[in-house]
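Here's a solo chain for you in structure tokens, the form predicted alone.
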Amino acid sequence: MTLRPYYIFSSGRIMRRENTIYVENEKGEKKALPIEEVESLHIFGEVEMNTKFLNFLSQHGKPIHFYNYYGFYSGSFVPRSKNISGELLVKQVEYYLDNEKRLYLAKAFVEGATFHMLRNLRNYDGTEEFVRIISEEQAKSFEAKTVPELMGCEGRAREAYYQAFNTITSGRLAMNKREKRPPKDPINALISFGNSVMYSVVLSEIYKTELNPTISYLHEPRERRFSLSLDISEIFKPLIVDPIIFKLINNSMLKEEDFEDELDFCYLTSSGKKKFLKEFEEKLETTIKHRKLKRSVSYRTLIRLECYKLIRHLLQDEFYKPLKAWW
């Protein structure tokens, strides 16, 4: 049976009845979701739920992710992990505390991110100057001596990358600069929404492994956030999220009613979110022939494989090398 995430936009109630999840909207209409088919839940509406329901999810190991009214990630309920490894947890902490070991991993995440930024830009004319800047920052990142220095390189590379979006989209939805608190134009709204969903999907994949999602290497671990998901998301945002944005804009798949403006603030409406998520799910289920495994794997599986590669590195079985799309 194929597991898949469910995106819930309606407001109302969500409850357990025997071994089935029921989503009841404000009109009293119910939809059944068999627990065996649920990979994760993503809640965009305002729903009521009780501890009985959360216990049910926990028993079956199903994470639930919450987004605010504007579609930005708010938090997650992640069941107590059944995949616990004291040895791996010690190694994760050891690699964070050792500056050299931490910097190696942090550089690898930036390397994967900048590789995929450059991969995207090579498909579009007029992006040569942005490619030059990103390439220079990528080279500097290899020589960085500290994580803050590395973050500076990554930040400047990403700034140049986002400036290229107007060229890629031929100015159809102009963006002055990357602004995420709050996003002030449609492209910024798309980037913020896509990155939020990407973060939660990576968290769901981390949860299926023995990794602790709160211990990270590029981003600083802090209270109340799963920062390892931020690290790994860096590799996949330009690989998965950004091509969807280009497709939606360049093929005129988004309309005026897919965005809402509020006093210097732009966000996706339900119709806009649904259009993005349709493309997002299709991308995650797209398969490619894996060079090492000699079989087809989906983009979603590639995310989990990245987690396993990190585990092998921490256990000193194999040096971690970030995914670099070869297709």
Contents of the next structure:
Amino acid sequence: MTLRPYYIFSSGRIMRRENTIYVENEKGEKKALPIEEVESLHIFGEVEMNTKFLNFLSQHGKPIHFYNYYGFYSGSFVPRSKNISGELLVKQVEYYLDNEKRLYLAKAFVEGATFHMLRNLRNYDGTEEFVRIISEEQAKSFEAKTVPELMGCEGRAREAYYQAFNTITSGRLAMNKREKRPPKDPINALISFGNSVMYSVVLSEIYKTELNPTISYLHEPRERRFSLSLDISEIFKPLIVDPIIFKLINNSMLKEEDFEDELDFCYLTSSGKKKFLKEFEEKLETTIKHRKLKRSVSYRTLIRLECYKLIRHLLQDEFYKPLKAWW
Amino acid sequence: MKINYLYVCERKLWLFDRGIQLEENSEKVLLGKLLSEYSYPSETRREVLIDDLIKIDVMGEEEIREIKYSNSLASANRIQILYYLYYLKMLGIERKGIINYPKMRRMEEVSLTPEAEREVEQAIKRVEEVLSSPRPPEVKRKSYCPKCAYYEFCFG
Ligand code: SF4
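Now the other one: the form predicted together with the partner chain, given that the block above is the form predicted alone.
Entire complex below, previous chain first.
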């Protein structure tokens, strides 16, 4: 049986009855989700729930992630962690406090990110100039002496990368400039939404390991509560989210009704979010042959393997090398 | 448990000791748990925990029993029950040991000879050695690695 995340768009109630979760929409229609099949829950609608329901999720170790009306991640309820390793926590902190050790990991995350950015651009004509800038910043990032310096390289690489999006999509849903919040055009809306769900999926995977999600290396731990999720997401955003954006736009899979404009602010409607999530889900379940494991693993598993690699690094078992898609 | 792991894989022993526990995810382990729960419904003293340290599946008048899913790790199963016998002896309780393989309808008797006692003492020492290392023992690919709960951790 494969566990899968459930994305809930309807508004209404969600509750527990026996060993089953029921989602009841405003019309009183009920849908059952057997708990054994749930990997995580993602709530996009306005849903009522009670503590009995949350305790039930907790018992079964299932996280629930919430998003606001616009599809921005707003928070999670995660079960009390059963996976705790004092030794690993001490190491995580040690590697954060020691500048050199921290920098090594931070660079690795940037390396993974820029590698996948370049890999995406490789497939499209007219992106040479952006490739040049990103490569340059990548080279500089290896030499960075401090985390802020490294962040600078990463930021400039990313800026060039996002500028390439108009070329890749032939200006179909042109974007002016990457706007973090609020997004002002459709591409920005897609990026923001995609990054939001990526973040929560990575967080779900981190929770399956003994890593403490609040201690991070590239991002400052105070930046967000679960900043390790931001670190690891860097590697996976260009690998998983961005190709979906290109596909949705270039195959004209998105229509006007998939976006909503509000003053100076653009976001995905439910239909748009659903289209994105369908592709996202498919991508996460796509498998590739792992060279060392000698078996097929899904993209989702690759995220967890990345956590394991980080643990191995922290336990001084094996140096961490970021995932670089080899297929 | 630790002694058992020693005979399976020193790396697994180290990781387990440091709180890196992947057994939860493994179906094999679950199966093993179910087996020991259902195999002896009539015995009253099942899963006896002694000193918060050793957990004996079945504690009988004359013998202790361990229920195992398969004998592919027979030597690990044997040292585990020997260790229990050794530990009980220290507490002044003498028993013999029986390992049941209900799925294979087989059982194996184990008793704590002086030789076996020395074996247990050596194993205890080795466990301490392995655990005192600041780093996990290196990965060595074994035939049963792909079935181990730590496989993705070690090779992923
Ligand atoms: S996968 Fe192999 S090396 Fe790793 S813990 Fe299991 S048995 Fe030991």
